[in-house]
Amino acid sequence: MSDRGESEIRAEGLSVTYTGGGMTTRAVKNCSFRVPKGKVVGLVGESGSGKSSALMAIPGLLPAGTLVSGSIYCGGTDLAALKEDGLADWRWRRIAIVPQGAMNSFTPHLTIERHITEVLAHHLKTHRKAGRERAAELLRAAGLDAAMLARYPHELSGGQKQRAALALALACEPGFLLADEPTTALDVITQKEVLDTIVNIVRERGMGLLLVTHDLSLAAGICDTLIVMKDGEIAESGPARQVAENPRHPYTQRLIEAIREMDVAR
(Lines of atoms letter the chains of each structure in order from A and count residues from 1; the text may use other names and numbers.)
(Lines give C-alpha, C1' and ligand atoms only; values in the text may rest on other atoms or scores of the structure.)
(Ligands and ions follow the chains in the order given, each with its own letter.)
Protein backbone atom coordinates (compact mmCIF):
# COMPACT_ATOMS: atom_id res chain seq x y z
CA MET A 1 0.00 0.00 0.00
CA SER A 2 1.38 3.40 -0.91
CA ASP A 3 2.03 5.90 1.85
CA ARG A 4 0.37 9.23 1.10
CA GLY A 5 1.60 10.79 4.34
CA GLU A 6 -1.75 10.21 6.05
CA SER A 7 -0.57 8.69 9.31
CA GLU A 8 -3.82 9.15 11.22
CA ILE A 9 -7.37 10.43 11.23
CA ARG A 10 -7.75 13.04 13.96
CA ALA A 11 -11.10 14.48 15.01
CA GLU A 12 -10.99 17.68 17.04
CA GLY A 13 -14.08 19.16 18.71
CA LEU A 14 -16.36 17.16 16.42
CA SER A 15 -20.09 17.84 16.78
CA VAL A 16 -22.94 16.43 14.70
CA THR A 17 -26.42 17.95 14.82
CA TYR A 18 -29.46 16.56 13.01
CA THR A 19 -32.23 18.95 11.97
CA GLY A 20 -35.64 18.22 10.55
CA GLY A 21 -39.31 18.22 11.37
CA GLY A 22 -38.85 21.26 13.57
CA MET A 23 -36.48 19.32 15.82
CA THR A 24 -32.77 19.60 16.51
CA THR A 25 -30.76 16.69 17.91
CA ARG A 26 -27.10 16.92 18.89
CA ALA A 27 -25.88 13.39 18.25
CA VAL A 28 -22.17 14.11 18.79
CA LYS A 29 -20.95 16.80 21.15
CA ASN A 30 -17.43 18.23 20.98
CA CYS A 31 -15.61 14.91 20.62
CA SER A 32 -11.89 14.50 19.92
CA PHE A 33 -10.18 11.20 19.03
CA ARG A 34 -7.45 9.66 16.88
CA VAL A 35 -7.30 6.65 14.56
CA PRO A 36 -3.60 6.03 13.78
CA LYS A 37 -2.46 3.76 10.97
CA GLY A 38 -1.51 0.33 12.26
CA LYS A 39 -3.99 0.55 15.14
CA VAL A 40 -7.50 -0.74 15.85
CA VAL A 41 -9.68 1.79 17.67
CA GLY A 42 -13.03 0.74 19.11
CA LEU A 43 -15.89 3.24 19.44
CA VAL A 44 -18.31 1.65 21.91
CA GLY A 45 -21.53 2.54 23.65
CA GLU A 46 -25.25 1.87 23.71
CA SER A 47 -27.56 2.48 20.77
CA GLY A 48 -28.08 6.23 20.34
CA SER A 49 -24.78 7.15 21.98
CA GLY A 50 -23.55 8.89 18.81
CA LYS A 51 -20.85 6.45 17.75
CA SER A 52 -22.17 5.76 14.22
CA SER A 53 -22.74 9.49 13.66
CA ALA A 54 -19.13 10.17 14.63
CA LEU A 55 -17.91 7.49 12.22
CA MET A 56 -20.06 8.62 9.28
CA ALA A 57 -18.94 12.23 9.76
CA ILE A 58 -15.40 11.23 8.73
CA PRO A 59 -16.19 10.46 5.05
CA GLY A 60 -19.07 12.97 4.98
CA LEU A 61 -21.85 10.41 4.63
CA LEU A 62 -24.40 11.91 7.00
CA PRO A 63 -27.95 12.78 5.83
CA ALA A 64 -28.49 16.01 3.91
CA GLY A 65 -29.04 18.94 6.23
CA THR A 66 -26.89 17.54 9.04
CA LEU A 67 -24.70 20.16 10.67
CA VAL A 68 -21.09 19.18 11.34
CA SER A 69 -18.68 21.40 13.25
CA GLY A 70 -15.13 20.90 14.46
CA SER A 71 -12.34 19.40 12.37
CA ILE A 72 -11.45 15.95 10.98
CA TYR A 73 -7.82 15.98 9.89
CA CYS A 74 -6.14 13.41 7.68
CA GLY A 75 -2.78 14.05 6.08
CA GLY A 76 -3.06 17.78 6.77
CA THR A 77 -6.50 18.07 5.15
CA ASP A 78 -9.60 18.99 7.16
CA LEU A 79 -12.22 16.63 5.75
CA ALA A 80 -14.99 18.46 7.61
CA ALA A 81 -14.25 21.57 5.54
CA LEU A 82 -14.46 19.80 2.16
CA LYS A 83 -17.41 19.98 -0.22
CA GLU A 84 -18.84 16.82 -1.81
CA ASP A 85 -16.42 16.90 -4.76
CA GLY A 86 -13.45 17.01 -2.42
CA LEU A 87 -14.75 14.25 -0.19
CA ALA A 88 -15.32 12.00 -3.19
CA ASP A 89 -11.55 11.97 -3.74
CA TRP A 90 -11.06 10.50 -0.26
CA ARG A 91 -13.70 7.81 -0.29
CA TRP A 92 -12.60 4.35 -1.45
CA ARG A 93 -9.00 5.32 -2.24
CA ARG A 94 -8.07 6.65 1.18
CA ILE A 95 -10.96 5.87 3.51
CA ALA A 96 -13.38 2.98 2.96
CA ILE A 97 -16.40 1.69 4.87
CA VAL A 98 -17.70 -1.72 5.86
CA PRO A 99 -21.33 -0.84 6.67
CA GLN A 100 -23.66 -2.25 9.29
CA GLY A 101 -25.73 -4.30 6.86
CA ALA A 102 -23.74 -5.96 4.06
CA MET A 103 -26.65 -5.52 1.62
CA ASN A 104 -26.08 -1.77 1.89
CA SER A 105 -22.87 -2.35 -0.07
CA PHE A 106 -24.50 -4.12 -2.98
CA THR A 107 -26.90 -3.59 -5.88
CA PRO A 108 -29.06 -6.77 -6.09
CA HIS A 109 -28.87 -7.23 -9.88
CA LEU A 110 -25.06 -7.03 -10.10
CA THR A 111 -22.69 -9.93 -9.45
CA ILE A 112 -19.99 -9.63 -6.81
CA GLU A 113 -17.47 -9.42 -9.66
CA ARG A 114 -19.27 -6.46 -11.22
CA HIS A 115 -19.38 -4.63 -7.92
CA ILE A 116 -15.63 -4.90 -7.39
CA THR A 117 -14.50 -4.40 -10.99
CA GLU A 118 -16.67 -1.29 -11.41
CA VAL A 119 -15.11 0.27 -8.30
CA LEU A 120 -11.65 -0.55 -9.66
CA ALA A 121 -12.49 0.83 -13.10
CA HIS A 122 -14.00 4.05 -11.76
CA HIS A 123 -11.41 4.90 -9.12
CA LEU A 124 -8.21 3.30 -10.45
CA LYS A 125 -8.97 3.01 -14.19
CA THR A 126 -8.28 -0.73 -13.98
CA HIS A 127 -9.04 -2.64 -17.18
CA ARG A 128 -11.49 -5.56 -17.18
CA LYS A 129 -9.06 -8.51 -17.15
CA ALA A 130 -6.81 -7.00 -14.50
CA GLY A 131 -9.91 -6.00 -12.54
CA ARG A 132 -11.22 -9.55 -12.50
CA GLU A 133 -7.86 -10.88 -11.32
CA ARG A 134 -7.75 -8.23 -8.61
CA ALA A 135 -11.33 -9.04 -7.56
CA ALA A 136 -10.40 -12.71 -7.14
CA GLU A 137 -7.40 -11.73 -4.98
CA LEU A 138 -9.59 -9.54 -2.81
CA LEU A 139 -12.17 -12.27 -2.25
CA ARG A 140 -9.47 -14.74 -1.25
CA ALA A 141 -7.97 -12.19 1.15
CA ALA A 142 -11.41 -11.78 2.74
CA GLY A 143 -11.76 -15.54 3.18
CA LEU A 144 -13.96 -16.37 0.18
CA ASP A 145 -13.40 -18.60 -2.83
CA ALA A 146 -12.92 -16.75 -6.12
CA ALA A 147 -15.91 -18.71 -7.48
CA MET A 148 -18.09 -16.32 -5.46
CA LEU A 149 -17.38 -13.64 -8.06
CA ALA A 150 -20.12 -15.06 -10.27
CA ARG A 151 -22.75 -14.97 -7.56
CA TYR A 152 -25.34 -12.30 -6.79
CA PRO A 153 -25.62 -10.81 -3.28
CA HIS A 154 -28.78 -12.78 -2.43
CA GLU A 155 -26.93 -16.03 -3.14
CA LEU A 156 -24.47 -15.44 -0.30
CA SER A 157 -24.97 -16.18 3.39
CA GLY A 158 -24.80 -13.33 5.90
CA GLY A 159 -21.17 -14.04 6.74
CA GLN A 160 -20.24 -14.38 3.07
CA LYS A 161 -21.91 -11.07 2.23
CA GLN A 162 -19.99 -9.33 5.00
CA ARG A 163 -16.71 -10.79 3.72
CA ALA A 164 -17.60 -9.67 0.19
CA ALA A 165 -18.31 -6.18 1.58
CA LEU A 166 -14.85 -6.24 3.16
CA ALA A 167 -13.29 -7.24 -0.18
CA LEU A 168 -15.13 -4.36 -1.85
CA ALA A 169 -13.92 -1.88 0.79
CA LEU A 170 -10.31 -3.01 0.26
CA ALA A 171 -10.46 -2.68 -3.54
CA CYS A 172 -8.56 0.61 -3.79
CA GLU A 173 -6.11 -0.15 -0.97
CA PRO A 174 -7.28 2.56 1.42
CA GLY A 175 -5.18 3.58 4.37
CA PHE A 176 -8.15 3.56 6.75
CA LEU A 177 -11.14 1.31 7.23
CA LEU A 178 -14.33 2.37 9.03
CA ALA A 179 -16.46 -0.54 10.22
CA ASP A 180 -19.93 0.30 11.54
CA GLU A 181 -21.28 -2.68 13.53
CA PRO A 182 -19.94 -5.01 10.78
CA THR A 183 -21.23 -8.23 12.36
CA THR A 184 -24.80 -7.22 13.20
CA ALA A 185 -27.30 -10.10 12.72
CA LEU A 186 -24.55 -12.73 12.38
CA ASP A 187 -24.33 -15.69 14.74
CA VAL A 188 -21.66 -15.60 17.44
CA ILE A 189 -19.22 -17.93 15.69
CA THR A 190 -19.49 -16.12 12.36
CA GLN A 191 -19.12 -12.76 14.14
CA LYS A 192 -15.77 -13.81 15.55
CA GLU A 193 -14.56 -15.24 12.24
CA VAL A 194 -15.48 -12.10 10.28
CA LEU A 195 -14.00 -9.74 12.87
CA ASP A 196 -10.80 -11.77 13.08
CA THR A 197 -10.49 -11.52 9.29
CA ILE A 198 -11.03 -7.74 9.31
CA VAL A 199 -8.52 -7.17 12.12
CA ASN A 200 -5.89 -9.50 10.64
CA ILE A 201 -6.09 -7.77 7.25
CA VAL A 202 -5.86 -4.32 8.84
CA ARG A 203 -2.82 -5.28 10.89
CA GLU A 204 -1.07 -7.06 8.02
CA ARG A 205 -1.50 -4.04 5.76
CA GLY A 206 -0.70 -1.41 8.35
CA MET A 207 -4.13 0.21 8.00
CA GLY A 208 -6.02 2.17 10.62
CA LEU A 209 -9.39 0.72 11.72
CA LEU A 210 -12.22 2.50 13.49
CA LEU A 211 -14.66 -0.15 14.72
CA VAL A 212 -18.09 0.88 15.96
CA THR A 213 -19.78 -1.66 18.23
CA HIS A 214 -22.08 -1.83 21.24
CA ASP A 215 -20.18 -4.90 22.49
CA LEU A 216 -17.51 -3.63 24.86
CA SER A 217 -16.19 -7.08 25.74
CA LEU A 218 -15.73 -7.94 22.06
CA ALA A 219 -13.98 -4.63 21.36
CA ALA A 220 -11.71 -5.04 24.38
CA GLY A 221 -10.40 -8.30 22.96
CA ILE A 222 -9.38 -6.96 19.54
CA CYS A 223 -8.80 -3.21 19.86
CA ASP A 224 -5.69 -1.27 20.85
CA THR A 225 -7.73 1.70 22.09
CA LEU A 226 -11.29 1.99 23.35
CA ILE A 227 -13.42 5.13 23.19
CA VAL A 228 -16.61 4.89 25.25
CA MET A 229 -19.46 7.20 24.17
CA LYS A 230 -22.52 8.21 26.14
CA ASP A 231 -25.20 10.68 25.03
CA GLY A 232 -22.99 12.02 22.23
CA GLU A 233 -19.95 12.62 24.43
CA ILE A 234 -16.78 10.67 25.12
CA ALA A 235 -17.14 9.30 28.63
CA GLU A 236 -13.76 7.58 28.69
CA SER A 237 -10.92 6.52 26.42
CA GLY A 238 -7.59 4.79 26.71
CA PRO A 239 -5.73 1.51 26.10
CA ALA A 240 -8.29 -1.26 25.65
CA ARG A 241 -7.10 -3.42 28.55
CA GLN A 242 -6.96 -0.45 30.90
CA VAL A 243 -10.50 0.67 30.07
CA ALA A 244 -11.89 -2.88 30.32
CA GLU A 245 -10.12 -3.86 33.53
CA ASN A 246 -10.01 -0.53 35.38
CA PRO A 247 -12.85 1.66 34.08
CA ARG A 248 -12.90 5.15 35.58
CA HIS A 249 -16.26 6.46 34.42
CA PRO A 250 -19.44 5.18 36.16
CA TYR A 251 -21.05 4.58 32.75
CA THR A 252 -18.20 2.31 31.62
CA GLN A 253 -18.36 0.54 34.96
CA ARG A 254 -22.08 -0.13 34.45
CA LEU A 255 -21.48 -1.45 30.93
CA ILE A 256 -18.86 -3.89 32.18
CA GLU A 257 -21.01 -4.96 35.12
CA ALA A 258 -23.92 -5.64 32.76
CA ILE A 259 -21.65 -7.86 30.64
CA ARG A 260 -20.53 -9.79 33.73
CA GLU A 261 -24.13 -10.29 34.82
CA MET A 262 -25.07 -11.64 31.38
CA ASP A 263 -22.10 -14.03 31.45
CA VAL A 264 -23.17 -15.34 34.86
CA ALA A 265 -26.77 -15.77 33.65
CA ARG A 266 -25.55 -17.95 30.79
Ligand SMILES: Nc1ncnc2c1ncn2[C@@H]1O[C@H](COP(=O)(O)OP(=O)(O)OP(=O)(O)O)[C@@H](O)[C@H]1O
Second form
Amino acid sequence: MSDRGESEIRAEGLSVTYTGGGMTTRAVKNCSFRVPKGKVVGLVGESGSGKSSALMAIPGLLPAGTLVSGSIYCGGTDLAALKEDGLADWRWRRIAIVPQGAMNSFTPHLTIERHITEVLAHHLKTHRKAGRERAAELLRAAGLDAAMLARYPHELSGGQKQRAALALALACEPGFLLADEPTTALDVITQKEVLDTIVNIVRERGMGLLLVTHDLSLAAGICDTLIVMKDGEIAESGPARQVAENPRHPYTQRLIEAIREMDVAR
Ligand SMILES: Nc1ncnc2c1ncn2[C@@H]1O[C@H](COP(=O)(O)OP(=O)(O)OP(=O)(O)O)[C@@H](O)[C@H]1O
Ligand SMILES: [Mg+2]
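Alright, leaving the form predicted alone aside, put up the form predicted together with the ligand.
Shown next: the complete complex, the earlier chain at its head.
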Protein backbone atom coordinates (compact mmCIF):
# COMPACT_ATOMS: atom_id res chain seq x y z
CA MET A 1 0.00 0.00 0.00
CA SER A 2 1.28 3.49 -0.80
CA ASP A 3 1.99 5.40 2.39
CA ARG A 4 4.24 8.44 1.96
CA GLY A 5 3.40 9.62 5.47
CA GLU A 6 -0.28 9.97 4.59
CA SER A 7 -1.58 8.94 7.98
CA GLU A 8 -4.86 10.82 7.73
CA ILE A 9 -7.10 13.03 5.63
CA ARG A 10 -7.73 16.24 7.51
CA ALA A 11 -10.34 18.73 6.35
CA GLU A 12 -10.01 22.17 7.89
CA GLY A 13 -12.66 24.86 7.48
CA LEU A 14 -14.04 23.10 4.42
CA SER A 15 -16.85 24.89 2.58
CA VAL A 16 -18.58 23.83 -0.64
CA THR A 17 -20.83 26.22 -2.55
CA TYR A 18 -22.70 25.24 -5.73
CA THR A 19 -23.19 28.04 -8.21
CA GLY A 20 -25.00 26.37 -11.13
CA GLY A 21 -28.19 27.69 -12.75
CA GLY A 22 -27.92 31.18 -11.25
CA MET A 23 -28.48 29.72 -7.76
CA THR A 24 -26.03 29.61 -4.90
CA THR A 25 -26.26 26.71 -2.44
CA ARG A 26 -23.91 26.55 0.52
CA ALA A 27 -23.85 22.78 0.92
CA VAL A 28 -20.89 22.52 3.34
CA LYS A 29 -20.08 25.33 5.76
CA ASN A 30 -16.74 25.58 7.51
CA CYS A 31 -16.43 21.89 8.45
CA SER A 32 -13.34 20.35 10.01
CA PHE A 33 -12.90 16.59 10.41
CA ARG A 34 -10.31 13.83 10.22
CA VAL A 35 -10.21 10.40 8.64
CA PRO A 36 -7.18 8.60 10.13
CA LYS A 37 -5.74 5.45 8.55
CA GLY A 38 -6.95 2.36 10.37
CA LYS A 39 -10.20 4.05 11.45
CA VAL A 40 -13.79 3.92 10.27
CA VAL A 41 -15.41 7.35 10.34
CA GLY A 42 -19.15 7.61 9.82
CA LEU A 43 -20.64 10.76 8.29
CA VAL A 44 -24.34 10.83 9.09
CA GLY A 45 -27.20 13.28 8.72
CA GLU A 46 -30.51 13.67 6.95
CA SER A 47 -30.92 14.02 3.20
CA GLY A 48 -29.48 17.28 1.90
CA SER A 49 -27.28 17.90 4.95
CA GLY A 50 -24.14 18.02 2.79
CA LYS A 51 -22.62 14.55 3.29
CA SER A 52 -21.95 13.74 -0.37
CA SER A 53 -20.70 17.27 -1.02
CA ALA A 54 -18.14 16.95 1.79
CA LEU A 55 -17.07 13.51 0.59
CA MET A 56 -16.76 14.46 -3.09
CA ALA A 57 -14.73 17.56 -2.19
CA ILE A 58 -11.89 15.34 -0.94
CA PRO A 59 -10.86 13.87 -4.30
CA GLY A 60 -11.96 17.06 -6.10
CA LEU A 61 -14.92 15.44 -7.85
CA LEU A 62 -17.50 18.20 -7.50
CA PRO A 63 -19.09 19.66 -10.66
CA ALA A 64 -17.15 22.36 -12.51
CA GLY A 65 -17.93 25.80 -11.13
CA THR A 66 -18.38 24.60 -7.56
CA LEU A 67 -16.52 26.76 -5.07
CA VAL A 68 -14.42 24.90 -2.51
CA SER A 69 -12.62 26.75 0.27
CA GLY A 70 -10.63 25.61 3.27
CA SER A 71 -8.02 22.86 3.23
CA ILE A 72 -7.98 19.10 2.81
CA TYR A 73 -4.60 17.87 3.99
CA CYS A 74 -3.17 14.46 3.30
CA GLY A 75 0.51 13.77 3.96
CA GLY A 76 1.44 17.45 3.86
CA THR A 77 -0.41 18.14 0.60
CA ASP A 78 -3.48 20.37 0.50
CA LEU A 79 -5.74 18.54 -1.96
CA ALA A 80 -8.09 21.54 -2.10
CA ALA A 81 -5.25 23.59 -3.60
CA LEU A 82 -4.41 21.06 -6.34
CA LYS A 83 -5.41 21.42 -9.97
CA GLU A 84 -7.02 18.61 -11.93
CA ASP A 85 -3.76 16.97 -13.08
CA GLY A 86 -2.40 17.01 -9.52
CA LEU A 87 -5.57 15.42 -8.18
CA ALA A 88 -5.51 12.69 -10.82
CA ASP A 89 -2.44 11.32 -9.07
CA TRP A 90 -4.44 10.89 -5.85
CA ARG A 91 -7.60 9.33 -7.15
CA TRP A 92 -7.80 5.53 -7.23
CA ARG A 93 -4.20 5.03 -6.12
CA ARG A 94 -4.32 6.82 -2.79
CA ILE A 95 -7.93 7.80 -2.25
CA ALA A 96 -10.65 5.70 -3.87
CA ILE A 97 -14.38 6.21 -3.77
CA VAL A 98 -17.50 4.11 -3.93
CA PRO A 99 -19.86 6.90 -5.04
CA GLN A 100 -23.54 7.21 -4.14
CA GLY A 101 -25.42 5.00 -6.61
CA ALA A 102 -22.21 3.17 -7.55
CA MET A 103 -24.23 0.25 -8.79
CA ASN A 104 -25.49 2.43 -11.65
CA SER A 105 -22.12 3.86 -12.57
CA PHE A 106 -20.74 0.90 -14.51
CA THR A 107 -20.33 1.14 -18.27
CA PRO A 108 -23.04 -1.22 -19.62
CA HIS A 109 -21.06 -2.72 -22.51
CA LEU A 110 -17.93 -3.57 -20.50
CA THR A 111 -17.57 -6.75 -18.45
CA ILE A 112 -16.61 -6.50 -14.78
CA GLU A 113 -13.16 -7.78 -15.75
CA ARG A 114 -12.68 -4.98 -18.28
CA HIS A 115 -13.71 -2.38 -15.71
CA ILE A 116 -11.02 -3.59 -13.32
CA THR A 117 -8.25 -4.29 -15.86
CA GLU A 118 -8.73 -0.85 -17.43
CA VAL A 119 -8.34 0.89 -14.09
CA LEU A 120 -5.21 -1.19 -13.38
CA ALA A 121 -3.77 -0.52 -16.85
CA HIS A 122 -4.48 3.20 -16.64
CA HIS A 123 -3.26 3.90 -13.11
CA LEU A 124 -0.66 1.20 -12.48
CA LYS A 125 0.31 0.25 -16.07
CA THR A 126 -0.57 -3.35 -15.24
CA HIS A 127 -0.47 -5.67 -18.25
CA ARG A 128 -3.54 -7.58 -19.34
CA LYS A 129 -2.66 -11.03 -17.96
CA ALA A 130 -1.50 -9.77 -14.57
CA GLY A 131 -4.54 -7.50 -14.52
CA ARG A 132 -6.85 -10.45 -15.04
CA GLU A 133 -5.30 -12.36 -12.16
CA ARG A 134 -5.50 -9.32 -9.94
CA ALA A 135 -9.14 -8.74 -10.92
CA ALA A 136 -10.01 -12.28 -9.82
CA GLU A 137 -8.27 -11.70 -6.46
CA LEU A 138 -10.10 -8.42 -5.98
CA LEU A 139 -13.47 -9.95 -6.72
CA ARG A 140 -12.86 -12.76 -4.26
CA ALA A 141 -11.79 -10.25 -1.59
CA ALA A 142 -15.05 -8.39 -2.18
CA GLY A 143 -16.98 -11.63 -1.64
CA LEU A 144 -17.75 -12.51 -5.26
CA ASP A 145 -16.94 -15.61 -7.26
CA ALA A 146 -14.23 -14.92 -9.85
CA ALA A 147 -16.62 -16.32 -12.47
CA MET A 148 -18.47 -12.98 -12.20
CA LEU A 149 -15.56 -11.35 -14.07
CA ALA A 150 -17.05 -12.38 -17.40
CA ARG A 151 -20.43 -10.82 -16.62
CA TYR A 152 -21.80 -7.49 -17.75
CA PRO A 153 -23.08 -5.13 -15.05
CA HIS A 154 -26.76 -5.86 -15.79
CA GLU A 155 -26.09 -9.54 -15.17
CA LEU A 156 -25.31 -8.88 -11.48
CA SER A 157 -27.75 -8.38 -8.61
CA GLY A 158 -27.72 -5.07 -6.72
CA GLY A 159 -25.63 -6.53 -3.90
CA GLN A 160 -23.20 -8.12 -6.36
CA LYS A 161 -22.84 -4.80 -8.19
CA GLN A 162 -21.99 -3.03 -4.94
CA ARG A 163 -19.38 -5.68 -4.22
CA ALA A 164 -17.98 -5.23 -7.75
CA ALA A 165 -17.85 -1.44 -7.13
CA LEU A 166 -15.88 -2.18 -3.95
CA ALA A 167 -13.47 -4.48 -5.85
CA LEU A 168 -12.95 -1.70 -8.39
CA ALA A 169 -12.29 0.90 -5.68
CA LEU A 170 -9.71 -1.39 -4.05
CA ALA A 171 -7.93 -2.14 -7.33
CA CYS A 172 -4.97 0.20 -6.81
CA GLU A 173 -4.60 -0.50 -3.06
CA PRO A 174 -5.56 2.98 -1.89
CA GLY A 175 -4.82 4.06 1.67
CA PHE A 176 -8.26 5.64 2.01
CA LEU A 177 -11.72 4.62 0.90
CA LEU A 178 -14.62 7.07 0.71
CA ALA A 179 -17.93 5.20 0.49
CA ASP A 180 -21.16 7.13 -0.06
CA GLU A 181 -24.26 5.17 1.00
CA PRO A 182 -22.66 1.99 -0.34
CA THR A 183 -25.58 -0.24 0.65
CA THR A 184 -28.66 1.94 0.63
CA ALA A 185 -30.47 0.32 -2.29
CA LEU A 186 -30.12 -3.17 -0.80
CA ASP A 187 -32.34 -5.21 1.50
CA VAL A 188 -31.44 -5.10 5.18
CA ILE A 189 -29.62 -8.44 5.31
CA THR A 190 -27.59 -7.79 2.16
CA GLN A 191 -26.81 -4.28 3.47
CA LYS A 192 -25.28 -5.76 6.58
CA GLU A 193 -23.29 -8.38 4.66
CA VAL A 194 -21.85 -5.88 2.16
CA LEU A 195 -21.01 -3.37 4.90
CA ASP A 196 -19.31 -6.08 6.95
CA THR A 197 -17.21 -6.97 3.91
CA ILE A 198 -16.20 -3.32 3.41
CA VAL A 199 -15.33 -2.81 7.06
CA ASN A 200 -13.42 -6.11 7.34
CA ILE A 201 -11.34 -5.24 4.29
CA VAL A 202 -10.45 -1.72 5.43
CA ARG A 203 -9.63 -2.93 8.94
CA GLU A 204 -7.49 -5.82 7.66
CA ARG A 205 -5.57 -3.50 5.35
CA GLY A 206 -5.27 -0.65 7.82
CA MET A 207 -7.06 1.74 5.47
CA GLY A 208 -9.00 4.81 6.52
CA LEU A 209 -12.72 4.67 5.68
CA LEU A 210 -15.14 7.58 5.44
CA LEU A 211 -18.58 5.98 5.40
CA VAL A 212 -21.52 8.19 4.49
CA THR A 213 -24.91 6.94 5.60
CA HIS A 214 -28.16 8.42 6.83
CA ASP A 215 -28.55 5.42 9.15
CA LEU A 216 -27.10 6.50 12.47
CA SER A 217 -27.80 3.24 14.29
CA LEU A 218 -26.06 1.24 11.58
CA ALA A 219 -23.08 3.60 11.63
CA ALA A 220 -22.89 3.49 15.43
CA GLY A 221 -22.42 -0.27 15.31
CA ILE A 222 -19.43 -0.25 12.96
CA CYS A 223 -17.70 3.13 13.12
CA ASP A 224 -14.97 4.34 15.47
CA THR A 225 -16.01 7.97 15.12
CA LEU A 226 -19.24 9.63 14.05
CA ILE A 227 -19.67 13.03 12.47
CA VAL A 228 -23.25 14.33 12.44
CA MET A 229 -24.03 16.88 9.74
CA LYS A 230 -26.98 19.25 9.70
CA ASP A 231 -27.60 21.97 7.11
CA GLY A 232 -23.99 21.84 5.93
CA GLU A 233 -22.50 22.12 9.41
CA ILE A 234 -21.12 19.58 11.85
CA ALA A 235 -23.70 19.38 14.63
CA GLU A 236 -21.50 17.08 16.68
CA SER A 237 -18.75 14.52 16.38
CA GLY A 238 -16.93 12.12 18.65
CA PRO A 239 -16.46 8.44 19.51
CA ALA A 240 -19.32 6.51 17.86
CA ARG A 241 -20.64 5.02 21.10
CA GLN A 242 -20.71 8.34 22.86
CA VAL A 243 -22.51 10.13 20.02
CA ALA A 244 -25.09 7.36 19.63
CA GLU A 245 -25.73 6.67 23.31
CA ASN A 246 -25.24 10.08 24.77
CA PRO A 247 -25.92 12.62 22.04
CA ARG A 248 -25.33 16.22 23.03
CA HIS A 249 -27.01 17.90 20.10
CA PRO A 250 -30.83 17.91 19.90
CA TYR A 251 -30.57 17.11 16.18
CA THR A 252 -28.63 13.89 16.91
CA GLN A 253 -31.23 13.01 19.53
CA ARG A 254 -33.96 13.50 16.91
CA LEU A 255 -32.12 11.29 14.42
CA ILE A 256 -31.88 8.56 17.04
CA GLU A 257 -35.55 8.90 17.99
CA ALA A 258 -36.56 8.70 14.31
CA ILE A 259 -34.65 5.42 13.98
CA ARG A 260 -36.32 4.02 17.14
CA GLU A 261 -39.75 4.95 15.78
CA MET A 262 -38.96 3.23 12.49
CA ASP A 263 -37.81 0.11 14.34
CA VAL A 264 -41.04 0.05 16.35
CA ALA A 265 -43.09 0.50 13.15
CA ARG A 266 -41.30 -2.51 11.61
N1 LIG B 1 -24.70 19.70 -8.24
C2 LIG B 1 -25.39 20.44 -7.39
N3 LIG B 1 -25.82 21.69 -7.71
C4 LIG B 1 -26.51 22.47 -6.85
N5 LIG B 1 -26.83 22.09 -5.61
C6 LIG B 1 -26.45 20.85 -5.22
C7 LIG B 1 -25.73 19.97 -6.08
N8 LIG B 1 -25.49 18.83 -5.40
C9 LIG B 1 -26.05 18.99 -4.19
N10 LIG B 1 -26.62 20.19 -4.07
C11 LIG B 1 -27.31 20.74 -2.88
O12 LIG B 1 -26.38 20.76 -1.80
C13 LIG B 1 -27.02 20.37 -0.60
C14 LIG B 1 -26.32 19.16 -0.01
O15 LIG B 1 -26.46 18.07 -0.89
P16 LIG B 1 -25.70 16.68 -0.68
O17 LIG B 1 -25.91 15.87 -1.89
O18 LIG B 1 -24.32 16.95 -0.27
O19 LIG B 1 -26.53 16.08 0.56
P20 LIG B 1 -26.51 14.64 1.22
O21 LIG B 1 -26.37 14.83 2.69
O22 LIG B 1 -25.51 13.79 0.54
O23 LIG B 1 -27.99 14.10 0.92
P24 LIG B 1 -28.52 12.60 0.59
O25 LIG B 1 -28.56 11.88 1.93
O26 LIG B 1 -29.89 12.83 0.05
O27 LIG B 1 -27.59 11.97 -0.38
C28 LIG B 1 -28.48 20.13 -0.95
O29 LIG B 1 -29.19 21.30 -0.65
C30 LIG B 1 -28.45 19.86 -2.44
O31 LIG B 1 -29.65 20.26 -3.05
MG1 LIG C 1 -25.65 12.08 -0.64
